[in-house]
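Have a look below at one chain only, the form predicted alone, in structure tokens format.
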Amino acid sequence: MMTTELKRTGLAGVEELYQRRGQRARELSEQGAKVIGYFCCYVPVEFFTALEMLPYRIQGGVNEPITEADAYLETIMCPFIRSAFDLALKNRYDFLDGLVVPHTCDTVQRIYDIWKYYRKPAYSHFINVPHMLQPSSYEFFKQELLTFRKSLEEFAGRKMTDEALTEAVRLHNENRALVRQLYDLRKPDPPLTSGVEILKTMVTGMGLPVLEYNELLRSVIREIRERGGGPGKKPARILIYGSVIDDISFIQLIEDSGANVVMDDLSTGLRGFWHDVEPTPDPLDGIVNRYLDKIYCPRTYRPQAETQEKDLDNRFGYVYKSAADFQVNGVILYVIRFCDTYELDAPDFKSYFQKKGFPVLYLEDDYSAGTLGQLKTRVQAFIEMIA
């Protein structure tokens, strides 16, 4: 396993860390660290964790204009993945080895092939993570990673062992319980810590290995429970739903407006620490049913069930759990604009959580901070009508 000496703790690591996205990662690189990007949390990051290589989960810019990715994508695609190549073209990314992406919608997948073509990355592979769940799906899935897992053992050089990749499934095991932990710090009224902080800390973790993040994790759960106090109490509780939430501009404006943002489920937020991998003698089964069934996400359909209640509950009852648990009191639906599977999703989450009785405030945004001033009037009345 990659073992470091952790130098940041704490919430002051977290911030030294979190205004500078990608120094850990540039560290370990030029200590001699294979530091693999990729998309999405439908990467197995067990499987780099086992071969000693650094996982970096590639994040965009929402305060850098996008001023060369467009000579090579569409404006209509997704504002995110344009921002994330952006920073590659500018050569933000030119300590990552290689490029992993899973096909979680059209924009990610075309994505893959474009990086790869004019980024040229050392070492690039692209999961094909089926879309609809059924029986052979996850027979499908683990041929997928068994293909993963070889590509990955002939660029690293050497074989990924059970014992490994067993070893790798209890760190991040570890990693999501404590994940897990953080975030019930907001449960309190007041809670112990703000949606700023929590963010922060999640982005933070997206470079760091996941022994040094485990440990930066203890030591941001003891921080504030020793402190006391928090962000104070306030009349709006307020959970967030949606897709790619790296930077807390968006954040800060909700707490800045006079509500604690309690809870998300957002992919770059709990959505990816939901779940364990549950231990089974092959450690890849286990990987297989965790990230195949265990991770909510629109890109993927479950069956149905035979009303469309029943269909609701399956697919946003654990949001509407997580929401009673926190006391919530409304729930902002954020979508990046062009996300097609969160727009298609949108009219439904919507209608489910206002027949439970939350107020519910859809957000379409364009990734940027340049936006914000046209987002606050409406958050700002969203809150005063919960207050």
The other form holds:
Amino acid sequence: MMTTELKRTGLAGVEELYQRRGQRARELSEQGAKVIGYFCCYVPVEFFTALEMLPYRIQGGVNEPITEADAYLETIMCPFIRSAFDLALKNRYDFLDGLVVPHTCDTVQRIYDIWKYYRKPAYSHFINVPHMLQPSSYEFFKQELLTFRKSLEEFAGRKMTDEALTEAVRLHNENRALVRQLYDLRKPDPPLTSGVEILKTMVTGMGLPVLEYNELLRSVIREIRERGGGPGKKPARILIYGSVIDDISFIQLIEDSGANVVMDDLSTGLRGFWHDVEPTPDPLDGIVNRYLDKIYCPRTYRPQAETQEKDLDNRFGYVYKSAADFQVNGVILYVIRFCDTYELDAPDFKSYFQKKGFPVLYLEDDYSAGTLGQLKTRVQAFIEMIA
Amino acid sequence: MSEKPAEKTTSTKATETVKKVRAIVRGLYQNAREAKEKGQFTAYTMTACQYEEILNAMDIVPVWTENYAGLTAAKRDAERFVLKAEAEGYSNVICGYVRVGLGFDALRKEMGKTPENAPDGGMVMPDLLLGCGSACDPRFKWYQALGRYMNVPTYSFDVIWPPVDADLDEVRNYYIRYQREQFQGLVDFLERQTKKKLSHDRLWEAISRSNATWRKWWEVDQLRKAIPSPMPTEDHYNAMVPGFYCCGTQLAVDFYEELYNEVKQRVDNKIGVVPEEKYRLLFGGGLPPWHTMWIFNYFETLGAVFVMENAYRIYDPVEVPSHVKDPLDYLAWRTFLRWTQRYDMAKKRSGIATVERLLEYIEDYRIDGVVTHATKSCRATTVGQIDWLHRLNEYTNIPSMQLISDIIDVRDYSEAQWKAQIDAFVEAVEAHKRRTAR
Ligand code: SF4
Ligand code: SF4
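Complement to the form predicted alone: the form predicted together with its partner chain:
Next comes the full complex, and the chain you just saw is listed first.
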């Protein structure tokens, strides 16, 4: 069994783990744990936990100029993926024993073969995730997860029992509940915790064993509750919607410009934590449902509703609900350039929120700290306008 | 620019058969308008979604939105649509085809009628939108986005294929089953909408016509192994029209039959595309530069001929097992087999089926150099090209290069730069040939 002893707890622990990203995974790897890198929210992390492996969500590095990846990847593609692969080429992910890639978008699909060929991980697996949500899509996805389960078992050298999987589901549900508790601390005005603190915690958690993450979350929640104070009242409350933000710089920029980021729906934020896996007699059924249907990402096609209004409600209604619950007065739509699914949703998303009375700032970003300055003036102007 | 592009697109060596394509294209949009007037159903569709024969068997007239976008680019009339889409808030890095399509429909909604002087009379207002997940994400997001401009029943479906490293024996059954369910879902939707039943006999007939089409087309490409190359590459990009856009019709079967005979005659008489064929090139991937098709003529002036393309040529004939008796099963099988072609070789060698295809072409067509085209807004056909060229380099030492521009957008394309790049490349090809001849 992996150690559950924590190096650090509370916000100081988060800070340390955030600054030294990958460190904990590296340590565990040195102690013999198998660490498996994966992309996006669509890989059932419960599988790794059930086999006592450590899932590690692969990140990029906005502060690190892309220097090596240009020789392998076109510049017209998602810079987050380019950055993550650049780090891999620079051996920053040498602690990973394996790579699991879900078919989230075209780009993630492509990176699978490329990463595999040039980095040669000991284990690799690709999971096809249907874009559609017809009854047959669930059946297919279940088969695809059974194939994945079998291949992971082979790598682990042992079977994944249903009991272990059920227990893993319980632990990850607990984790999701804790994350939602943490997010609830942002509801008051002023929020009890800042967007920067939240992001650091979330990013940190993506590389910890679930037991450690749960402990960390408990200690962070306790500390925030007890400390009082927090970021203080600011003229604006912001919800941020988008794909990957795995560095604090952009959130910091917003919070330095006179707003509190009090809610998000980011793929590195709450996206993967809204819904639990329902415990089902065959634990896989709950996993299939949760991962296919309950992650709201533009990459999944929600069947057309009778009217455009209902259609938009189906796609973005949950974000609207949280914007209202958290009493935000502005929404930032953050899209990483060349991300087709988000780019094609952007005008719909924008007009949907505008109709609901929320001002929206739509930003396309190059996923690079170097170009962040270009967004600054627009963010400032937006906050001034809504404050 | 010194010359007018429109005059440059026609190769002097174009086949007589291919000259008929222009009328076919014009007919596509014209037919759709007439069909609609007669009360037939029309549907926005994309190429290579694998369901063409179903539409044919149900008398649903397809409107090929990607093709239409390419057409506006070839006529240098894409910009107003692109600009409209961008004014609507669509990013300028979105697929150029999609931007043209969205811009076209945004303008139509705004003006309440087909945009003025739209090329070939414009796309008819469709009764159905049929998106699909085959090839790229924009293909189902585009039609979802069209909800802004029209309230038209929309159906999207998955086309899914396994990764190269999958154990096909393990996954084949459930992949095919899912694909079959996807086809069934589409048929159910179409039957509900049109209130007509799909006739399996008619579907079989359409399938057999489209198989005959693709087989003949494949045979034409076999003829193109001849030296000198009998058919210009520009012809390929026209000849693809019946194959993709008239799939399942007799017209398409006849077209390739005729093309085959003509090309065969050229081969027999050793008639080549250029008087002196010095270098044989392979178009390794990406979409062709529709706005600058005359660039192939530029290559030809240097004695370099594209003899084969890995673009709009996606399936070789496949053998569906004879126990498959249901047409939807057949389509599901065929999809699976088409998509997993060359997986065996890829597993053993390069890891990528496309690279295997290129290696095969390089050998069979005696290729001296490979050119790919990175189209800025089409990630689907662009991302991975550098990787392919790397892998090719491990198994062959012929020169390769990547040209960069867009399928639609000419705002930042430089003719001079391309010509300089091409000159240097052809020199490299020449040097390589000399080295290997020694
Ligand atoms: S940001 Fe977009 S393009 Fe990049 S990996 Fe995520 S979904 Fe894919
Ligand atoms: S991205 Fe490429 S494959 Fe997809 S619709 Fe556009 S041109 Fe076609």
